[in-house]
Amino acid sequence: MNYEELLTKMALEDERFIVMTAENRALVRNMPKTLGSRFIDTGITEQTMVGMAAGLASRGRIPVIHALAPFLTMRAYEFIRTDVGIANLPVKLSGFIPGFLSDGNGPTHQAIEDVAIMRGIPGMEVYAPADEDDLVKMLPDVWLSPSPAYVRINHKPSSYTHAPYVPGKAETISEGKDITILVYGFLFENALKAKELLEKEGLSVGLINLRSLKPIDEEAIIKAVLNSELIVTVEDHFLTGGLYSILAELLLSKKLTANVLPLSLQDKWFKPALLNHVLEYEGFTPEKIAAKIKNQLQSTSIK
């Protein structure tokens, strides 16, 4: 089942189902003959469509509601936060090409400072699924929470069969008493093979595929840093504002500390092009991942 099987379905069986779109169909292409008066198409007015979503949510609808992720967030962030965050109503977001999957664009239309703001709203939830596979098994637990959430969407298929989604917590690949790398969003599968690289040199290596980063599964991330010599953050994301900031706030509140490699966006927006190249030059396939951890290992002694 993909996404659209999954929100046809789903707003078939429940009438407060409203599907909402800002000129982007990409997603739910086939569903305005399915639903009807339920399928709606602002136009490009991303700010409107929100408006109306808070208005639709506050009587009792559920409105999933869909844009480029750079313009659901940042165009319509004073609406999200005032119409949708401060009555805390149950609008689900859906941001399109976030992060490095907006490959060829160009920085107006990246979304790499979106987990930033978004978790910053109270009472925002926020989501990113590793592949299609992930997508399909968390977005009924978020579409049906009485929270509002900004999901990055991620349909890109993949080979790998994940567990079943529990609300709020994490999926742990594997534990690592060398490493663990701490993931969220499409470069999970990179995040992967760089662990099968490093586990090929002999290294123990753990993987977490995050899936929500608000809330954020504490618990497993404080086990990882209490059993692993070396944390890594990856992620399609600045630096600022990201699963960084996250970890150091998490550890800091707990008075602890770590051994810590953040792979992000070092305060800049990524070099435009076909994604292959993107993750070449900016150092994130499975290779670099792994390069960088090894290099960090030698430079602090620890193997």
Contents of the next structure:
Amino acid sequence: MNYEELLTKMALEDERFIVMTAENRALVRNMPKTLGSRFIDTGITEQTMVGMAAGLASRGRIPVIHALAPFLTMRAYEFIRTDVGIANLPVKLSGFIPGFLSDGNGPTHQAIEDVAIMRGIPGMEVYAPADEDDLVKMLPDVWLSPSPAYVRINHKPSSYTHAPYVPGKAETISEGKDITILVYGFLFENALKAKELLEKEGLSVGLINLRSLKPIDEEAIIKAVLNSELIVTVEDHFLTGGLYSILAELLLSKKLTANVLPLSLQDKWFKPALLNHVLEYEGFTPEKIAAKIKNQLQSTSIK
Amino acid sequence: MTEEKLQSLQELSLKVREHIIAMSATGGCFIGASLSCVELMTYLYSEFLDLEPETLKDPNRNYLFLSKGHDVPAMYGTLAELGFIDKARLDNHLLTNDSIYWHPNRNIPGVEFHSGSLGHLPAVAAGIALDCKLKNQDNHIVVITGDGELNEGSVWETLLVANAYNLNNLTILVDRNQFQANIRTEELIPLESLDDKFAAFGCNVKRINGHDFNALEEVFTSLPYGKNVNVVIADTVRGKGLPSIEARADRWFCSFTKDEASQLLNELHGTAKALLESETLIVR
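Got the form predicted on its own; any chance of the form predicted together with the partner chain too?
Let us now look at the entire complex, which starts with that chain.
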């Protein structure tokens, strides 16, 4: 089952669902036919779509709203914060092409601060599925929860069969004494391959697919911090406000510390190009991730 | 317009369309929206803007802003043909060794401001127009917007403010190709009567065929039209020049193979029939 099939099924079974888009139909192409008047395309008007969704939600609807991630989260940010956030309404935001998935579009289309700003809204949940399998496993819970939620939509074909989704919980793929890699979203597959490369060199490598960034699975992270020599955060997001920040906030609150290697975008937008070129250029191929981790491990062991 | 000038603009436009087709075969581009504004772009650069590669930073220059960023291949094709950038750079489309990607950016000489998020550049241009007025300059600022882009409220906020400041050195040129991304504007969020909407916001409005160089000359040589923002609605055809693409909702973003692109080139030059349906074509 893909994103559109799942949303269609749930919306047909439950009258509360309203599917909206600010003229981005890539994910919901067939829904005007199947859903009729409960499909609403507001045109290129992100703010108005969010405001209308808040109005609909205030009358008991569950609006699932679609736009490109940067325009949904940033163009309409104050509407999300004020109309959805302050009222704490169950508006479900589906942001398309987040992170590296905007490949050759350029900085205007790069949502690489979306985790930081969306998790800053009280009550807002933030999800980042690893691939399509992970996406469809989490969405029923995400959409039926009474909270507002932002999903970094990633419907990349799955090469890994994920465990069933447990609300607010991460998926621990493996535990490792030397290293634990914390990852979310599209980079999961490359982190998984990097883990395999490191294991071939005899290292004990843990991997955690976080799935939910808010709420965050504190237990899984702290367990990894206590058991591994090195923690690596992997994300197609700015260093500021993303997973590295979430980890730092968590460690400080527990009076813990750790050796941490953050693999993030460091205060600059990424080079626009076709996706495989972007990953190579920015250093997020499995080989480059593994090499950076190995270097870090060697330099910390010398101390 | 003299016959000679007209012919030279038509030849330039044909070359620009060749560049657009080439870019659609190296990772793809927003081909429909690029083809609709070719005449707007070639006319402005050749006849109106009076820009030279050496004077691109002159504060008294005329400014062109491309707010509908999807059509940047038309701009890059024009800039390359007129010597602002090396034609060879267009081969770097979507590679990490250059900055030729799906939206405009200031790493390319001639690009005044980046765009891609719709409804931004009317406001940026209004800021520049305001400063030019404050400094008593007699230059002119043109912003090309899409018609789907007019959904964004920021466009209309800008008109309210720009007219409050009587910015008649600012012209909004609407590429009225009748399409949003994949849907006709009038089927989704109707815009007509668009002339009346702009006029109701206090603008002075003219409407022309956007593929007609004589009409473009007429409206751009008679600026300003009054004391407020000038609006030119240019009626165009999305995909203009390629019958297999013209006015098709499913030809917004296309990534063609090299073979398909050479067929499109033949179609452009009228030496082959329209490209048939393609199984390899990637559309969005």
